[in-house]
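Presented below, as structure tokens, is a lone chain in the form predicted on its own.
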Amino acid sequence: MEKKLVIFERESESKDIILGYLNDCKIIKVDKIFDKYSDGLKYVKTNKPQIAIFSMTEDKHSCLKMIKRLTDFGVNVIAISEDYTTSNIIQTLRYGAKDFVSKPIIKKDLLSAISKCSKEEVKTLKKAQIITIYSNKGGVGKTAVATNLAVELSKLTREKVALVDLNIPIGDIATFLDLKPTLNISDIINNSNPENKNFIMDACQQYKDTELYVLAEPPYIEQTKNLNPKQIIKLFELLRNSFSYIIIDMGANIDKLNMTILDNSDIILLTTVINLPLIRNCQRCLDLFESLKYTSSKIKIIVNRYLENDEITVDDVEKTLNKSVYWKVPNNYFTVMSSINKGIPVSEINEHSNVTESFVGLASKITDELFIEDIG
């Protein structure tokens, strides 16, 4: 059965080349061609073609957002562009494109991409990634970072993401997302048949209609007292079998339980704000991680509530810690507090705010780097 295909292209010569190549492709039918991309988006939303060839213009940011919207409509997008640098290819794929073809277009490459899209192949990571948000001090916004990063990862990758509250015994993930889970971590650990994959999915509460699933903290402190490192390792194994990304919000204490979480994490987002006491505490964490032989790439410093004109600059922080800051989340008090008080992510308060765009950028940066490692 033929699949309907639409073309987003503004250059007449490129349109003719694409149409000439598609004459020999029997598995698709060209439905529409759009040089005004906004009209194309409206058409796709209503008519649901299976495949779109999308030519990326000089306005890269707008193109990526359009690709994301097309994929949200269920369309398999083939991006074409003159910029075929690795970073651009990876970023485009992470915004949802199923394949990437460089300009000038080669017939074999285009037809191969269409064949792949016709089979509806999905790109997923070979290995599930455990990403832990950590600070040895409270009050730096770890839970806000964990929650909003998990939300954006689920949107960006369209893969299953678990958000796990291991901030024992006083976690707040369920409150931040206004959830009332019926099951929690203690239910999984005490389950008589934890190898049952479906039980993990049942224990996690799906957030609205996204690919984000939340595993909440136990509601009573007594339920956390017997939690031990072996159970954490088993929990992580089960989560890796069901999710592509596992985001952990953990406590500040350095004890056997938390050390097990850190040891078994693939990435640690060491979160701080810029003030002298917290920078000193951040240095203590780095010293600890070095003594534990953690690789430098495993530890990534996140500066939360960043202010451009702060008395202590990012350069000062990097010189003090002898390590680059991986990402800066801007200080947007009103958006973040409104998000917390209403129990929804910052993107649902204001999708165009600087803090929303920052979490989108952080999710994109992490997935881009992981995807490059995965295919390398």
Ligand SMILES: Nc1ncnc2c1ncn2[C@@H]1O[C@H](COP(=O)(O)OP(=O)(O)OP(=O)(O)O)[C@@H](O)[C@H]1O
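Numbering follows the first chain given and starts at 1. We call the rigid core whatever largest set of C-alpha positions still superposes within 1.5 Å between the two forms. Predicted model only: the values in this text are computed from it and were never measured. What changes on going to the form predicted together with this ligand:
- In the core-superposed comparison between these two forms, Ile17 has its Cα shifted by at least 2 Å.
- A displacement of less than 2 angstroms separates the C-alpha positions of Leu270 between these two forms, with the rigid core held in common.
- Thr85: CA moves 2 Å or more between these two forms after rigid-core fitting.
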Second form
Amino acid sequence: MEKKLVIFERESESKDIILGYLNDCKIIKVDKIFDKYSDGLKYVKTNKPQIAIFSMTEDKHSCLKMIKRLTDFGVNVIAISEDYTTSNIIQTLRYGAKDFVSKPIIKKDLLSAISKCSKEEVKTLKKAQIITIYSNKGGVGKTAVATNLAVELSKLTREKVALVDLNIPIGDIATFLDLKPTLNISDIINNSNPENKNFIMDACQQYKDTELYVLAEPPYIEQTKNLNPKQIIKLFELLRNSFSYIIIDMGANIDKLNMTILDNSDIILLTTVINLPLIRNCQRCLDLFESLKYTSSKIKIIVNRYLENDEITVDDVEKTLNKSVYWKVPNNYFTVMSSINKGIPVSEINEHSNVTESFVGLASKITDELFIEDIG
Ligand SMILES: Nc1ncnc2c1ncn2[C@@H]1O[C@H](COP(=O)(O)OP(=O)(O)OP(=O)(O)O)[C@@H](O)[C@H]1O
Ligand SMILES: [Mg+2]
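Based on the form predicted on its own presented above, generate the structure block for the form predicted together with this ligand.
In what comes next, the whole complex appears, and the chain from above leads the way.
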């Protein structure tokens, strides 16, 4: 059966090209063409065409929002843009576009996108990812990285993200986000019917009106004493069933429990600050991970509190560790300290600060790599 298609395009030349290409396409009928995108949105809402060709304008932000709205109305969106950088393509697909065609448009690309839109395809991560922030020394900024990365991941992907406090028994994620959770990890572990998905979601506290859910550590030390590796494995399995990304903040000790967390993580963000004793400790961790046969891509080095003019350079660090630094989070005492004191993420203190931008960049780098692997 013919599918109804609408076109959002302002440039007349491009409109003619698209219409010319669609002449030969028997499976669709061009329903309407819109210069004024807001009119197009209203039309789509009531007339429900199956496919929309959406040409992106300079106002990328509102275009992405419109693509999301169109997708919510059940339309298969083919985004068209002159900017065909990987990051733009990925971002557009994340907002729900079914396919992306670069401009100037090639006929074969457009027709193949249309035939793809005739079938149902969903682009979400196939496997939930457990991302653990680790350092074998305290105070390097694990909780700051875990919290802000989780916040940015949830904003960027709009998928469900869990932030789990396994820094037992001295976790402080709840304080970093000013939450007072009523349930915690031990409630999930001791629940007689833990498979109940609703229970997992209930035990996690939603952060404001976002896709981020926080699972707190048990408040009493006695509740943590009997936590064993088997329970951690079970907990991870349950979390994987309900979330796309699971961010773990954990303690520095190398004990059985922590080894289970590291073994069962997909990515370890080995966090350090640049000073000699900490770099040496980082080296020890890398040696340990190598002896445990962790793959090199599982371990990613994060330099926190990075200072441009530090005596020891990133180059020195990379040479010493024989591994490249994955990401640098700048030192910004004022923003980070005030975010901790107020119990809000750094983006809520200042969305344009260098640390905020760095966490946005880190979230985007991680998800872009996973996304590319996934659609590979
Ligand atoms: N990028 C940064 N710039 C400036 N200060 C930072 C940065 N990241 C963390 N800090 C500071 O470092 C201190 C420790 O941070 P955080 O509590 O996140 O570390 P941690 O590794 O989780 O510590 P612990 O081992 O106690 O759990 C905080 O007081 C915070 O203000
Ligand atoms: Mg901490």
